[in-house]
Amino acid sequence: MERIPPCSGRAIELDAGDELVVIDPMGQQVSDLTAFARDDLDEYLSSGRSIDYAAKLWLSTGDVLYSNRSRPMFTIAEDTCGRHDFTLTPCSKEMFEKLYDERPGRPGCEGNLATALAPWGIGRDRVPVAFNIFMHVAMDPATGAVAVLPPLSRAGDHVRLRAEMPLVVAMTACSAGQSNNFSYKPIDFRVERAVARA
């Protein structure tokens, strides 16, 4: 088990059939997830496509995430929370400017995403939308109008991930308040190996 403190980022390669399993230990806690091809890094999670094949707004068990050339990459094989947000781009210094009125804001997902991603050349005009487990948002139905709330996820909830290619996967803890009830926490995870499965 390894442990993303509070408002930072990891980044990490797995390999197809590898699980990547992401925790909440304390509750109530948003991590931002996106990925990229190995192979190829110009390809990518894609929250357009995984919506679009999916047809519903919120995914979970046995759904599938597919990157921008409609390829899987995730499968989610296992959820116990049931409600996570892939709309919503990952918390910046500037959505801590307009949004909280910080000056100046702090680096958010965004940042810490591509400080992680670094090592792969990736910078952050190329971090997209973010898979945000546990992260609740609401949608009027009538309107449109979009409320993030506290996340529904408990201590322990987690989500297991099977990556369907070789990957590289970044995460956070993430920096916003209103994605975590304004209570900045840790998140947990492990990556459970295809190869010590077999």
Contents of the next structure:
Protein chains: 2
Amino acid sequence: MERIPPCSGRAIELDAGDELVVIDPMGQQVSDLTAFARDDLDEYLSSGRSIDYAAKLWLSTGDVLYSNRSRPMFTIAEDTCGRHDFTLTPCSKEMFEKLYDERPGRPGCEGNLATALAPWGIGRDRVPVAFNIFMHVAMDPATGAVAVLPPLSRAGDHVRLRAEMPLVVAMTACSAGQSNNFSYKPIDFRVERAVARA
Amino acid sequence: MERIPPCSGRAIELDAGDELVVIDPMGQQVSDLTAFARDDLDEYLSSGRSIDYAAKLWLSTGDVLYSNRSRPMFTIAEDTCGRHDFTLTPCSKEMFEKLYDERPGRPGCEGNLATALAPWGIGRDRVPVAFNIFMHVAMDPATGAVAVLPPLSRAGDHVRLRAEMPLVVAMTACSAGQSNNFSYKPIDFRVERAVARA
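Pass me the form predicted together with a further copy of the same chain as well; I've looked at the form predicted alone already.
Let us now look at the entire complex, which starts with that chain.
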């Protein structure tokens, strides 16, 4: 088990068949996750493709996360929480300035993802809408209004993602107070390698 | 007034202050629109930023469409329809194969946007979640299920977008039957130049 300290990020490489377990160790924390195909880093995790193919906003067990090229990147093999967001970009310096009136804004998940992805040459401009694990975004179906609510995750809740291709994956312990009920906790993860199971 | 023929795309350049009017001339047609900053084409129209700052999924008059760098790209100056989508990626060859069982799939809005953007060196991988003008996507707030319904636009409905920076803008007359009630109509547009009004 590895720990992502509060308000930071990590990136790792996965092979096809590896399983990444993302855990909320204390409850009510969010992890923004994005991914790129190791064979061609122009292929990235796409919210719009994944929502279109699943025909739902909120993905859970059995659903597939697709790339911009419509290829499966992950399958959600297990999900003990059941509610995540796939519509919002990671919190960023500019977001903290605009929505939280912080001067200057902190790097946020966007900056932390970019720092983690720097060894692969992936900068801030290429951090897309993330799969925001445990993030609880409610929608009003009449007006389309969205509200960021405290996560539904309790201590120990986790999501198991099976890699469907060789990937670079980056994830965070979220820096935005509204997303994590102003608790700024860590996120834990572990990788179960396909080769070790074989 | 210019016409985008059914199942095709166009790209144009705008200066700050120019207004782009996108018109549904016959009703129930969708136009997928995306944009890039002319000064640095790595800056692009971001669904996730725009939804986050507006705190709603469905943007309309007075709302701002933001770039991935959190800068305003457009303001919606006028909107006679009131319902558009900003969650789904443009229809694509792979989408037609997966969801419509077409073999081979047509290029779709993604391919048509990429063809239109080719003179600026922007390829298919860089076509993000688009602002899908007149696209009617309904959400079930309990399950998150999304349904693509016939557009609410009637003949002559239009959206007026004021450019807030120099832009390359690409837009389509949508190729996906479910999005346009299987009518595959054209889209009209006109540009009102700031310099002509001055």
